[in-house]
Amino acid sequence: MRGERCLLRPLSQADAQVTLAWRNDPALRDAVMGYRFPVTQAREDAWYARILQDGGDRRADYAIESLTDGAMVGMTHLAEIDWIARHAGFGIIIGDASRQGRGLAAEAMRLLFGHAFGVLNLRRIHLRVAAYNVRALALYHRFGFREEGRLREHVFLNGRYHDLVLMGLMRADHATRVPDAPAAEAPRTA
């Protein structure tokens, strides 16, 4: 899937070399509520092997590549796909800090959601986000996500508990709210 700034391509095992540093970056880890212990190359390779084995039955994982130089700058996914109820979970990260804030996350979301609703015929996409990740919350609201619930004091970070926000986007809401994303408003991590 190709946009103006980025393209989405299937993840491959070789991408583990790039993403290992992202998983071990405390700022990125905290933004996406990642694994709290150091991640080794062997663990990252095992994670890739597990998700790639799925073959599209329950998940679809994509690398986000910059069209300016072909570098992998992030990744996104649909997970826990329920083909009967027609919904999936969503996640995204722009792991290359020098590429954050340039609208790449918003463009990747437009591409992925167009595919999810238009090709895969999903009805609903849902996500979880920590309440302290205000940039991601703003981006999700711009896309039409609505808060559907809140797990109070569910996330522990830096000696404090934070709420976990549950959000959902219906296909009909997406069709009426696909935003233009000025680079200045794009999140650093989502």
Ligand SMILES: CC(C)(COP(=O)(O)OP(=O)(O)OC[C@H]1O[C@@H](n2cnc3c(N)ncnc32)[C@H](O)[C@@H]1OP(=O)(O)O)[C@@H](O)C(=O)NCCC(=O)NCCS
The other form holds:
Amino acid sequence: MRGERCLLRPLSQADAQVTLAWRNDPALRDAVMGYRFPVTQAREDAWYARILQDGGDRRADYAIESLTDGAMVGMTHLAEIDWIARHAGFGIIIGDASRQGRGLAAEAMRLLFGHAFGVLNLRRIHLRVAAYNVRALALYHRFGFREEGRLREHVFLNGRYHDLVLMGLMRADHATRVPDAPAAEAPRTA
Ligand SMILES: CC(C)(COP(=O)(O)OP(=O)(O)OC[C@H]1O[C@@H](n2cnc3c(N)ncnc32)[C@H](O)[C@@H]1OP(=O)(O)O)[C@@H](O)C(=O)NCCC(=O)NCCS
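In place of the form predicted on its own, output the structure of the form predicted in complex with this ligand.
First the chain shown before, then all remaining chains and molecules of the complex.
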């Protein structure tokens, strides 16, 4: 799936070398509430083997590649796809911090959600995000996600408890809210 500044391609085992560094980056790890122990290449390889074996029935994993230089800059997924109730969980990381704030996540989401609703015929996408992740929350609200629940002090990070926010995006809301694509990949100035 190709946009103006990035494309989504299937994740492959070779990407484990790139994402291993992201897994061990404390800022990213805490943002996604990831595994808190050191992640070895073997563990990362095993994770890839497990998810890629799924064959696309229950989850779909994509690398986000910059169209500027072809670098893998992030990853995104639909997981726990329920074909009867027609919903899926969603997650995204722009792992290369120097590429954040340039509209890459917004475009990747536009591509992925267009596929989820228009091709896979899902009717709902849901996610969980820590309440302190204001960046991600702003992005999700902008796409029409609504808060559907809150697990109070469910996450423990940096010596404090934080709420976990449950959010959902209905197909109908997405159709009316999807933001326009910005013109080019440029860093945010504000
Ligand atoms: C959250 C994340 C995916 C956003 O990716 P990104 O490529 O930087 O986001 P974009 O540049 O597409 O920005 C889209 C929107 O995100 C929000 N956003 C992005 N950067 C922001 C910043 N520095 N401050 C506040 N909001 C910001 C804004 O709503 C922005 O919309 P706008 O440009 O109209 O203001 C990225 O910061 C990231 O990977 N963070 C770490 C992992 C993570 O938190 N994943 C989500 C876990 S639930």
